[in-house]
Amino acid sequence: MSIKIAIIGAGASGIIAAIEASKHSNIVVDLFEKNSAVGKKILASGNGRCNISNSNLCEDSYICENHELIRSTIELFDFEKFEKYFKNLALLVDTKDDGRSYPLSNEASSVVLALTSALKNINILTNTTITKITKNKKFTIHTEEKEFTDYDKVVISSGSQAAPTLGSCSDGYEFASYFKHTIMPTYPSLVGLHLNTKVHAKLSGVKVNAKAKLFINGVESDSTIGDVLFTKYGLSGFAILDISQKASLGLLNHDRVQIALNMVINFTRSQLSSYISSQTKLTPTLNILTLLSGVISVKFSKVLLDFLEINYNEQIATLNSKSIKKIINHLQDWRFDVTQTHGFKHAEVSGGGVSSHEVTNNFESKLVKNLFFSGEVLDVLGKRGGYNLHFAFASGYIVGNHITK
């Protein structure tokens, strides 16, 4: 007798789910997806590249309620793993020596079809909208045109809000919810950070390898060192997109929310002050634009002179030791107050989501008997760098071999 499964979502965590159920003979497996076509958001990830996974997985790498989960996620589908599974999809990766893992032909057309060539013996039901999931002895699939009638078994996979434009939505937490699960709230993650200023608007364009540190109610939460883009709406670029996480979960909690940026990261502050005053004595009547822009572009450097109201033509023997001194506070320290993130639209992953307390370490949830969740739709959050790529496939596996049983 066959077993009749419903997979929601065809995404990198449904589609190895599907993989995996259908190399059972007694497995029906019907795939459904909102996009014409399945692996959409795993084509837009790492610009393209899609960097797949990290070497250096630990249970640090994600933001997630259920420690345990994490750890038994990481244990059943390691890297090791995770390298032979895609290895004998004919995938080979390419392992960075910071850990990050690529697709061997540094495309992400390349996971995707890698992917989709083993998805066999399966029902795929692409531009597909689930509007409700009902259970009475078997579970019911309502779309607006008709019933998908008698599954043993539905896993949801159906992502998260983030990147909508790429098919993302909320429909998970809303099939969730129906069935009483508890949905943590969700916040935008790896995304861009609005100031409450209007300098950053001056220095839009503007990248600085920089060191970037986040304070939580004054008291340091997170720091990275990273490329630091100034935009029209605030921050963006690498150290900025790995402090997000932190930075949108504490306005989500209504804290306040500060970054300090190093925008010289060679110097130490004795050291650049000390190159201020040799600069000083060498050429005494250089300008400050002059002796700034030899350190950092001219762009930064006259909005940094204007904020401070320093005349750019000053001489640097006239300078006091008062705007000497401002001068290196904001180039090492100088705090902006963040107010928003750039929102969902613009973020790679979410944070939140279907309470991880609430299924098993095989993904089924507590609740209701032959209900899977698995992936993005969960509250696990990872890291950049791989991590939450890495999640969607694992949690898939275990999924995918599970609800065999």
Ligand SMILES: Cc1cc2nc3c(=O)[nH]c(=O)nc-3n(C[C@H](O)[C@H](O)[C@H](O)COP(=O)(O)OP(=O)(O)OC[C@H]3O[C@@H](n4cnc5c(N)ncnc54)[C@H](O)[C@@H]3O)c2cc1C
The other form holds:
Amino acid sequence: MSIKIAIIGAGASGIIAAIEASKHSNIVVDLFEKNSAVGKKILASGNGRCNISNSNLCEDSYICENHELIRSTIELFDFEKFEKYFKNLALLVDTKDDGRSYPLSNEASSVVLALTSALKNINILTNTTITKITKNKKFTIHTEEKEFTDYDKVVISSGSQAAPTLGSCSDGYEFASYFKHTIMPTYPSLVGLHLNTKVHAKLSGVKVNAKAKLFINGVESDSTIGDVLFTKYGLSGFAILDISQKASLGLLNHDRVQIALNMVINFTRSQLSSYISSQTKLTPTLNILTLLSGVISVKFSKVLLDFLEINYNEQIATLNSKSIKKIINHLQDWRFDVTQTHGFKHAEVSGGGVSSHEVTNNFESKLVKNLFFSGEVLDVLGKRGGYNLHFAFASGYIVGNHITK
Ligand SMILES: Cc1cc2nc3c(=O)[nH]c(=O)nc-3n(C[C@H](O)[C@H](O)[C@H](O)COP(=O)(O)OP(=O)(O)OC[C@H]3O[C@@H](n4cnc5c(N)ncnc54)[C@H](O)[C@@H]3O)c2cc1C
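Having displayed the form predicted alone, please output the structure of the form predicted in complex with the ligand.
Below, the chain from earlier opens the complete complex, with every other chain and molecule after it.
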């Protein structure tokens, strides 16, 4: 007697679940995908380079209600296992000093090619959108046009709502809700942030290597150093994406969310103050715009001076100490209120999802026997740096191996 398995969603997680399940004898695997090809999101990952994993995997790399699930997943499919797994698929990886791992080819398409080459003895049904999953004795998979019947086991690996142009949607949550699973409120993550000022729009296009601090209800809750990009809507750039996880969660909870930017990280506050004083003695007739432009971009300097209503041509010797203090404050601690995120459309991942407390460490539903979940559909959110793909691969691997037992 063969076991018939349906896997919903051919992203990182569903593909590996299918590869693993199909290695066992007497298994029939149908892999359903609404897109015209499998692995579309992998191709877009890491700007086409695909930051595929990270050698510094640890529990703290994830936001998840169920810490035990993260711990056991990392244990069962750790970085060494990941490297070996992909080596067996003829995909070598290049792991940088900071732990981020990329395909040696530097191309996400190599990852998709390696994975699709391993999809053997599997019925791949692309251009097939699943509308409903029901269970009598066995599972039935529904589309608008037809029903696929008699599945012994089902894996829901249909991802989240982040980046809908790549096939993402909330279907997985609806399937899970039908089976009475709890859906933890979802929120966009690794995403730009909107501000309540108008000044950011004037700075649009300016990129600074800055320290970004996140304040939730006035309390510092995260900080990071990296690129901050001013945009028409607010802020983007790697530093902002990194703190967007907690910012987005704060917005979901209706907290006051603020970002403080230090745009001159090479100087302490007193060093910056002494530098301005020494320049005032050295070149008293120098205008403030020229002085600031030696520290930060000309565009930024102009917008800041306009904002503070200070004349560009004012000589530094004639500037009063209050104005100098204001300039330093804004350069090193400019605080903005965050009003919303840039939305799921532009987010890389989603927080929230199917409650991780309602699955076993093998990702089987605790509510419905033979129903499994893997990947981003669960309420597991990784930091930027390859953690999300690693979780998708790891959970798919564990499901694919357990489901045949
Ligand atoms: C632009 C971008 C860049 C990223 N870069 C990185 C990175 O460098 N490193 C990293 O770790 N993570 C990155 N991520 C996140 C990472 O890609 C995801 O976390 C991961 O791909 C999730 O895999 P998954 O298999 O769970 O879901 P997905 O890859 O989203 O796969 C789910 C699949 O299910 C299909 N589907 C959904 N509903 C249905 C339905 N009803 N019927 C049939 N099919 C359905 C979808 O079309 C999709 O193909 C990035 C994400 C984006 C958007």
